[in-house]
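Next up: a single chain in structure tokens, the form predicted on its own.
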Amino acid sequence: MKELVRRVSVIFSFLLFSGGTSLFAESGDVDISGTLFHHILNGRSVDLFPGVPAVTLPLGISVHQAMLFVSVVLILLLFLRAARNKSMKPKGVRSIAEIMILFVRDDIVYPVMGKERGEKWLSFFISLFVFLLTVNLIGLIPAFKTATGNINVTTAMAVIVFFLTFAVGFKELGVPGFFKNMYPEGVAFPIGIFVVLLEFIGLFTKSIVLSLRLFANMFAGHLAILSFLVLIFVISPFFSLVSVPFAVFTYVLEVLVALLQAFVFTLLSCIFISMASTPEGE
């Protein structure tokens, strides 16, 4: 298992200077920042492997796009062969796909929705979960990019997260009773009404909260990556003994933040979702 770790920790380290080194093969003169943004950043181009010119995508596809639907096509194909294997004893791919069903229902649909509840929103939080999971861990392969480091994908998830807030609240309470529920009872009018409007705009507030924490999460990870990188070209490429190492220690936080990230975006959604539907004092 040593042996395995540290050929992998070599290989993945030649990965990263090789891929760091192709940043700037082209002049000694480049502009740094834009260098950066431009391997992180949305675009209709891929750069497979150093040296290798860019492959630009056909029908007008930017690669955000590409690796949100390489996820779906990912994810199909995973679940559709869990589904095969019908063995008493799961293993291998089906596995996996209990592994995280299990995760959500017990860890994050059941204690906050309860099980009656969380039975019908179980499919929902499945998917958003896996979903976020694989575009988060699908940018960390060399020459894929991170979906969820653009910030019009997680506005778009916040998005459907917010109007189901208002949806399933207007649908078990009706559109009076939604309102009432942000008033607090025993209270004087006016310091009601101001508090439905603080609540009112919590709920515009949160969603923005909830694309914001995504998407800064996983857009600053990969830059922190190629910023170690950089420093070789900046300072020294004697550098490289420090920042490569902390690229890579970097690179496993990434792993680590893209499983936390898929989580908290999953727990507030359902979180959110079960506020808004619930008769106040229950």
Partner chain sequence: MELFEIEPGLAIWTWLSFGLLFFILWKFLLPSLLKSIKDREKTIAGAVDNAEEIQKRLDEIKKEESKIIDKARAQADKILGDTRKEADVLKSRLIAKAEEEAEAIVSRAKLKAAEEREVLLQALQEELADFVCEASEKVTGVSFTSEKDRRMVKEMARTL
Second form
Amino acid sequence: MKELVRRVSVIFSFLLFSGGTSLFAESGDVDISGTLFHHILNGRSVDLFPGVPAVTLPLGISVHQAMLFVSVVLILLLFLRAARNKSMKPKGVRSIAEIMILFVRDDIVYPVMGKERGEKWLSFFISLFVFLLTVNLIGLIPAFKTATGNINVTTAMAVIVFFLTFAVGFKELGVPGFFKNMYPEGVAFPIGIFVVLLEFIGLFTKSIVLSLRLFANMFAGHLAILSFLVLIFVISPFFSLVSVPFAVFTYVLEVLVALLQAFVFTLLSCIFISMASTPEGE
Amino acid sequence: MDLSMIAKALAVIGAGLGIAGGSIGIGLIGAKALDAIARQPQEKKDIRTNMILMAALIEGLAFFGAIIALLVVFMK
Amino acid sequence: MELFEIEPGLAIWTWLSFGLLFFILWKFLLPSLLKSIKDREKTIAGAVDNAEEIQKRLDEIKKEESKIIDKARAQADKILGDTRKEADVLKSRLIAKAEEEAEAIVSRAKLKAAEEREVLLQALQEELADFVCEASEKVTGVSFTSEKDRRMVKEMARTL
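Could you switch over to the form predicted in complex with its partner chain, since the one displayed so far is the form predicted on its own?
Let's see the whole complex now, leading with the same chain.
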């Protein structure tokens, strides 16, 4: 076990190191911000390994798009294998799937929505959580990119939640009931209207912040790793002795952040949806 | 050129200030949450969930600041 | 700024891939998983209840068992005591009987011995009387053969 950890860490530091050298493989010159962003932003080509020329994706799909597909395929494979295992004692892939399902069920959906409503929504939130988690984590593999580090992806996810909030609210409370729900009880007329306005704006800002949070977290984390590595080229090659350990540390932190952000996104969307559809005071 | 450099420097300072504010907020949340857990360990799970939720909300604001600063810094 | 570049295509692809994922998970993969998890939880809860019941019954059985054992022990003790008492009575009776018998035998033997001694003594006296008569006859030259004399000697021997 110890041996394995050591070997993995050696490989990772090598990859990080070589990833750092590949930063300047194509430009060779000083455009730091350009090279930094090249490794985070969407594009049409993938740098698989330093020294190897970048691979241009077929059919004009962009890298983030490809990452989305890869993660969907990965999740489906995982759950297919998990669903095929019918034994009572979870083993291997099955236990991974069950850990995620139980986490979403017991820590997110049931505490927020209660058991009866939660059961209906469980599939949606499990898919949401697993999807975001996989997309977040897949970006940490060298040569892969984080699709959630693209604001279009996170906004698309937030928009789904946003429309679900409205749809569920309208369905459960009716259109007038939904807006009446925002009006606080026992407040004088003009102030109440102001509160309703604030709540209404809040509906939008909540979703915008939801998307921005995920985007910024994933984006900033990768930027931090890359910044440490870029410092090697800015300062001196010997700075790698400091930089690489810090980059590895940030990398490990990113694993935690990937999990945390997927959790937070799922928890917040669960709260928004359940708040919009339960009458005030319940 | 000169003016834009100043703007960028100010933007970086602003990002730092925003992050400092967020850190203070998250620190307060963490302290209070630990207090609460110490006082009522049986409510640990609930408190932790709410703590993470609040921290995430504040973190979002801090990221707002950071992203605006980034926009200014990398503006051509 | 490239960072906030709007790519509607990517957003649509996100929707599509998430929608596909959600659909497949919701329709095909999750129901069986969720059901098996639920079943397992039910089974575990049932097993725990069962175990509790079994434990309870086991405790009851243990209590009963110890009660029965106590009872049996008391009974055995009682039986043992009774037997011992009976045996004691029997023993003492036997001993008494044996002693009695022994005493009887001894007394009978004593009686017989006394009789025999009497017979012996008589015979001895007679012998002695004869002997005295013969001796005195030899000394004195007078015969003491008469019945009267013999009796006199015999009387003398008795007082000897």
